[in-house]
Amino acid sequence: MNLFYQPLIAEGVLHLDADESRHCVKVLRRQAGDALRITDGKGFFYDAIITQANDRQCAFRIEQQIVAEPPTAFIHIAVSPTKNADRIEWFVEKAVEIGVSRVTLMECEHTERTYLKKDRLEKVAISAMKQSLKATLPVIDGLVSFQTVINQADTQGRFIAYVDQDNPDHLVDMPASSSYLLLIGPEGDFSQTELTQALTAGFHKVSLGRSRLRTETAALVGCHILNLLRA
């Protein structure tokens, strides 16, 4: 099955954009009378009929909406850039892929890398989004302070994952809710200073394992993690 996507369906947009079009159109050889599904990334399915086979604006009619499914759980995972931009367009395609509702692009003390294209990370959330089937294309956000990140928080579950010799609780033993924000640092990892200010805040010191991991292989492990835990 293929899914399109076109965003602006609910505003009265009833034809694919462009590049859509020419996949659909060009590449698929869809034409007119052909049954699509689309979503607008919303949290709906269309079960939609091409009415004009344009390559440059594929347009159809609307034969019934669906409700997605939702998530079990709300997933922010607030991650520091990597210093090679292929690798965290790596974790949002793979996150997107297992489920997660908001990426938060973080400035630490230690971040390598203060600049990244949001807009093509935006376009390898959408193409997830369509290869994994799934109605909901997650909010991706731009560079933020971690301070701004752990000052807006407000979720039920708030861990920052943090490597040291205490063993701390592993994140997989922490009790379900219905939201999680996991913050992930960068290759040299948070400062003192950092884990301080996060758990003053109410964030739960965890592990994900005996392993020295990635950035973008903590941030897709703990995105994992959290999907697995029920409420």
Second form
Number of protein chains: 2
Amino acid sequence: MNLFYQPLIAEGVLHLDADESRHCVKVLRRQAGDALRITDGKGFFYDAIITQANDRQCAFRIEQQIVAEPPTAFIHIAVSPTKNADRIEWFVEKAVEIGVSRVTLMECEHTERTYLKKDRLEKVAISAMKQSLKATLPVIDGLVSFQTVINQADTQGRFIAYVDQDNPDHLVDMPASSSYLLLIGPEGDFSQTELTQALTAGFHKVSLGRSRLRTETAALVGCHILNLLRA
Amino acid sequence: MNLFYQPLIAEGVLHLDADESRHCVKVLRRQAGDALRITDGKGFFYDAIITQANDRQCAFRIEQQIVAEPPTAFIHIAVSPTKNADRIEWFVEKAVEIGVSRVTLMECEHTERTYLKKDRLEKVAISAMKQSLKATLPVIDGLVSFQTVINQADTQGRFIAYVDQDNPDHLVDMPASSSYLLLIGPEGDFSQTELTQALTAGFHKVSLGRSRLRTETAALVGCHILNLLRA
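Return the form predicted in complex with another copy of the chain of this protein as a structure block, the form predicted alone having already been given.
The next block holds the full complex; its first chain is the one shown before.
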């Protein structure tokens, strides 16, 4: 099954963009009268019928609006960009498949890479949302400073993943809640100052397990554990 | 910290291979007398001293053998290869980081891709083992038929991930054991025949959650959940 994306349906835009029109009409050979399943990335699916199979602007009419099952919790991952940009793109793809509401690229003291193709990350997120038949496109923001992230944090569960010797609690043992923010540091980990600031701001220091994980793996593992937590 | 790899230390091979010698001597500029941390991929670390900093065959002597902490459980993932080979390579890299003892590339009825670069997958596994400072290199085998995989299964926990409507149990709710085999099907999922054969062979049908996951994502998510199970 194919899911198409048109974020402006509520604003009255009733056609697919150029890329999606081409895919729908040229590649999938859909014709006028054919049914389409579309999402606006804002929690809604739409059953639609193609009215004009134009491969640059495929027009449709809405038959039905369907409210998608909302995510069990709001999961926000703030992660330092990796030196290799592919790794963050990979994380975004997989996090969207598994379930994430917001991803913030966070600049920490030890962050080495600060240049980011945000539009590329959004493309990856849209494609993963469509592929996994979800109706909610996560917010992707960045680059945001570590300070700003912890100062603006307003989720119930706030966690900072930190690798150290005094065995912090495992994230999987944390209480379930309706919203989470998990901070994942750069290759060089958070600085002691950042850790202290996070703890002062009410973040709970957690472990993601015994293995030494790359930044993007830690971010995905953390996102997955938060998806597993249940009241 | 750098971890080097020499699988034949027990057989008396006391030098790094050409690639690792070049990396150690040319790139990292290690010299005779410098300390090295080496693994044989068989559960041991070795503290060694470079005796000859040769960039084609870097020789060392063993100072100490260290028994690595064994994995909490034997985790075996049998997964159908994906159409895009990168995705299976990605899975192997991440599974090694998180913890996996064996990966079998499994040919199912709906498997589309059967050509595989096994040596490439082994390179990926070695590099992930070194990067995550582990001392056990997982066995990678394949291509093996679905029949062979279920007939040879001898683990305590045996699971088949299957997406259907009669909500099977979630893998995270399964009892912890010392060894697991999890079957992950191709894009087209397992056939009804394969599902029946697995259930007859004593496999338990499990869900990996509500999300529709790609093959390689399902394999990684399953591997991660098995790492989280505790008695």
